[in-house]
Structures are given as C-alpha cells and as structure tokens.
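A single chain comes next, written as structure tokens; it is the form predicted on its own.
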Amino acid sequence: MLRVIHLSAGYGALRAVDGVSVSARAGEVVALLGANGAGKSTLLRAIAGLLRPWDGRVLVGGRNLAGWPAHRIAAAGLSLVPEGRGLFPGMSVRDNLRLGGFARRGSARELEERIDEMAGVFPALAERWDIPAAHLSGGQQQMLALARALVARPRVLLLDEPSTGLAPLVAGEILARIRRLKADGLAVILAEQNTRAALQAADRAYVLATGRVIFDGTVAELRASEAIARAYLGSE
C-alpha cells in the first residue's frame, strides 16, 4: 500500500533523511523507531508532502506522490496525524472532524455520515460533539486527531509520537484502538519514542539513526538482535 523508496529531505543545508527505504502493507502497522533527531518526523512529513523530498519516492496504491502538495496527498488516500495533534483548539470537536473529512471529495451528506460513524469509534468523544478541542482531556484530544485522520478515510494513516504527554494507561489505550484498524486493511506507519509500547502494536519495525535506516525486520527479529535490543529496549 505505501512504498517509500530512498527518500531524502531537509531542512536548509541539513540532511535530516538520507535515502530512507519503507513500507507498510495493508492491514500492518509498521512501528518507526528512533532516539530525537534520528529523522522520524522528517520522514512522516516528507511522505505526506508538509515538507517537499529533496529526492526519492513515496508511492501510494503504485502511484508516485513525491513532491505533491499535502492536500493531494490526503485526497489520495494518506493522513498524518501529527505530533502535538494539530486540532483547533477553539473549534469544536464536530468541527474539528469536518476539516479532517475535506481532504476526500463527496457530499455534504457524506461528511456527516463519516463523522457519526466517529461516534461509535470513539463514544467518549460523542459525548463532547460541541465542547471545544481546547477543553479536552490529552486522552480526548489524541482520541480527536486520530478520528479527525480517519473521517478522510485513508488507506495509509502516518501517526507522530500519538502516546507523548499521556498517562500510561491513556496511552495504551490509544496505541490498542491503533492495532485495532488492522483489521480495517489500513497500512499504519507508527512513530514514537515509546519503543515497548509501539512493539506491542506493531508487525514489522525500522529503526533509524542520524537520518538512515540501520534496522529493518520483524519484531521478533528486532528483539532477536542483542545490539539493537540492547539500545532501543534496555535490559530486555
């Protein structure tokens, strides 16, 4: 479903990714993992076309998007949900899931039917349709950016650290609602510091450093390979 085929981007002179190869199959959730600064938003934001490649590939269903603006790249099938969640804070949740819902062409009638399907997703976000984003709980608030994504109805879904500033318990319960859209046929790229918990949910991982892969396999064979165990997993 997502094949990113030797991707390099930037910032200025910087070299932030350096000829990065991924991928995700459909119904996969591929973790990214990495210490700060080894690259992973700059990839995520290279593929969903915030951040324009310096070179390389991203391709979606086969067809190449590099270097598309961001919101052809959502039409197309892929949603980013950012570190820090991105919502608009004085918007209200409804709202919030309306914008999310304009990156895919169809009806007025459409979008609203997409939005109260959220309702059953996320029933503790039925339950604050008109609050403000603002007003919510960092367990709602992440719970609102990933519906927001998933209103667009992508084939690919980019998540950025989704488990940053929650309660353990809060965060798991994001990263199980994460594993759960296998079954939906999504292709999940999963970025985020908290390698345990991302292994939890995850198939298949690659870690980067200094802007290049150094590690591209199972989970299994990730906690197999003393050196990177040893660096990403501690004493485990």
Given for the second form:
Amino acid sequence: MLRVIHLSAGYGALRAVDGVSVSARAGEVVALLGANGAGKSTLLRAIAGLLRPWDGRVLVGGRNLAGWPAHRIAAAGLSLVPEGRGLFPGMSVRDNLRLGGFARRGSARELEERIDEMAGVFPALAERWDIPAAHLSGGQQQMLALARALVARPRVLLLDEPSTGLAPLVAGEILARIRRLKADGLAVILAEQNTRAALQAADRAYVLATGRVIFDGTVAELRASEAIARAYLGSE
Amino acid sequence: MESFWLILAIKGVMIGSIYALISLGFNVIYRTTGVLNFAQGEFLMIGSLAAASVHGKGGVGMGTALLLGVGAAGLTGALVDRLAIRPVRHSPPVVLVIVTIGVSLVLRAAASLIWGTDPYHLPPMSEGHVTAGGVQIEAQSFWILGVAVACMAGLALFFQRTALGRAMRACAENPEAAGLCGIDRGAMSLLAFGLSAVLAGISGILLTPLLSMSYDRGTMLGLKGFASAVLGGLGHPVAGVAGGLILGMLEQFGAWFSSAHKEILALSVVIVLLLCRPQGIFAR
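And the form predicted in complex with the partner chain, for comparison with the form predicted on its own?
All chains and molecules follow, beginning with the one already shown.
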C-alpha cells in the first residue's frame, strides 16, 4: 500500500534522512525504531508532505505523492498523527473530529455518522464531546488524534511517537487500539522510542540510525539480531 | 442637555459599529493567516469609491452600485492575497506586515489614478429620521447598526457552524495540523482576504453617506479598525467589536471637548488603556 523508495530529506544543509526505503502493506503494522535524532520524524514528515523531500518517491497505491503539499497527500488517503498530536487545542472534541474529515468526499451526514462511529470506538471521547481538546488528558488527546486521523478513512496511517508522555497503562491501550487497525486493512507505520511496546504491536520493523536504515526485517529477526537488540531494545 | 448626551452616544455607537466591522475584517485575516493586514482601510476605500463613482457618475442604480462596490473590494482582497501575500507566505510576520503596508501605498496610488483626488459622496440608504426621546435619529443610523449586527451574526455562524469556517479557524489554531487534515491553507488565506475585504467594503459604503470618501481616507479608518481590534484583544473578534464601540464613543465624547482633536483624544486613551493592559481589555 505504501512504498517509500530512496527518500532523502532534511533541513537547510542537514540531510536528516538519507536514501531511506520503507514499505507497509495493507493490514500490516510496521515499527520504525531508532534513537532520538535518527531521522524517524523527518522521514514521516517528508512522507506526509510537511517537509518537501529532496529526492525519492512516495508511492501510495502505486501513485507517486512525493513533493505534493500536505493537504493533497491527506486527501489521497495518507494520514499522519504528528509528534505532539497536532490537535486544535481551542476547539471541541467534535470539531476536531469534523476537521479530520475535511478532505473526505461525501455528504455532511456521512461525516457525522463516521464521527458517531468513532464515539463507539473511543467511548472516553464521546463523554467529552463538547470539551476543548486542550482540556483532555494526555491519553485522551492521543486517542482524539488517532480518531481524527481515522475519520478520513485513510489507507495509510503514520504515527509519530504515540506513546510519548503517557503512563505505561495508557500507552498500552493506545498500542492495542493500533493493533486492531490491522483488521480494517490499514497500512500503519509506527515510529516509537518505546521499542518494547512498539514491537508488541508490529509485524515488521525498520531501525534507523543517522538517517539510514540499518535493519529491516520481522520482529522475530530483530529480536534474534543481538547487536541491534542490544543497541536499540535496551539491555535490561 | 440629556438629549445632547444621547446624541453623542448614538453617534458613538454608529461610528463604533463601523470600527467594529473593520476590526472584524482585521481579525478574520489575522486568525486565519497570522497576518496583520494594514491594507484593510484601502479595501474599505475601494469599496466605497467604486460604489460612489458608478452611482454618481455612471448613473447606476443604488442597489447595483452597492453590490459592485462590495464586489470590487472583495476582488481587491483576493488579488492582494494571490499577488502580494502568497509569494511570501513563508516569511516571518514582520515581513508580511511590511508587505501589507506596501500594498496599502500601491492601492492608494492606484485609487488616485482611477478616481482622482476629489471626495465622493453616496446618498443615505433611506432618507428621513426617527424621533425618539426628544432626539432625531437619522435613518442611516439604523442601516449602519442593522447591517453591522447582521454581518457579525453571519460571521459568527459561518465560523461556528460551517465546515469552511471551522477550517479557517483550524488554520489559525494549528497551521501544520490543518494541512494534515487536508485543509489547503493557501485557499483559506484567499478566502480570508476576500471575506475581510468584503467586510471592509460594506463598512466603507455604510460610512460614505456620513463622511464622504476619497483615495486617502481609508488609511486612518483602517488604523482605527486596527486600534479597535488591539484594544479588545487581537484575535478575539467579539472583543474587537467591543473595542470598536469603545473607540467610537471615546471619539464622540472627545469631539465634545474639541472636534479638531477628537482623534488625538480617542487614540491617546487607547494608548493609555493598552499600557495598562497590553493584551487588550477583554483578553484573558
């Protein structure tokens, strides 16, 4: 569903992502691991169009979206939940969700139905429908960010550090939610510093270091690869 | 004596609601794009002169003239966004402010070429007056108040209830996330400039029967709209409306002391208020 081929991107003269190729099939959760500054966020931002790639291709369903502005990429079925969640803090939970469906084709009634569906999936949000997003707890904000991305019915979902700043129990709940997206046929790329948790949700993993892919394989292979495991999974 | 104060108050509310409308235009652009548009007064002037010239010299009917004036203002706003703002959209705010000041100079020069430097007039929307509480209130006052209230209510509904209005607010709250939601920020900026210029055009047309208009009168009015927006609290449209009413009142009561210095008096009070509350009177 998503194939990123030889993508390079960066800021100014700094090449933060250097010829990276990653992919995710429909119904697959792929973990993107690596230390702080390895290029995970830059890669996701370049794929989603927040940052213009210097080189390479971003294929979604066979179409090359590299170089498109973010709003057109979103309309083409690729959603990014950015680091820091990217909510509209002063707007209500419901308005945040409505905005998630902005680029979606279809009637206003269909959008409201889709939002009501989200209320069923995330009951904690449904209780706080008219509360500004800024007043939600960290976990609820992350759920709202996820729900807002899903309102658009994307084919590809990119998640940048969804468990950051959350209590382990809440983070676990979010990751369980993400695992369940596989059944809907989404292709998910999950960037995480919390390696242990990410690998529980993922089928495959990439490890990035200084902007390059240094490991590419299944979760089992990653666990078996001692050097990588020691460096990136923690030794405890 | 009482009726004297009443007349001042009525005039203050009337002028104040025009300032309120201009401040709304400021806030529409500021909230959507983060740009402080100092060409707002020129949008007003263009709307007014376009309507007055086709009505007076072109002999076009009043209704058509008003529509043409508002349309000319809106079109100017849209062109300014496309030609002046869009090419430098990613620049720091200071640069954008200076660009809008440049735009205001260009628009003033263009207006003096098109319409000359003589003042234009528009007749009031309806003649006559109403007598209430011992004072005569011109019918135009009711037009001003009615149109201003209708614009405010319409704008509030637009921003709260429609998908486009929400999308414009989203651009202000979190531009990057707006893009991720599929919102085209360039299109929202175009819409903000167009809408804001339409509001300015409406204020200009409402004002012209009272003050007459010429190519260079928009600037001061734009500044007063800006002062109203800042006085209430920039980015808070309702507070800006209150700011406009306060400024209008201050001016009228200032005119009671000295009509030549009413603006100095009013704007001095604004400066003092802002020294005490830099974030605006009503902003938290």
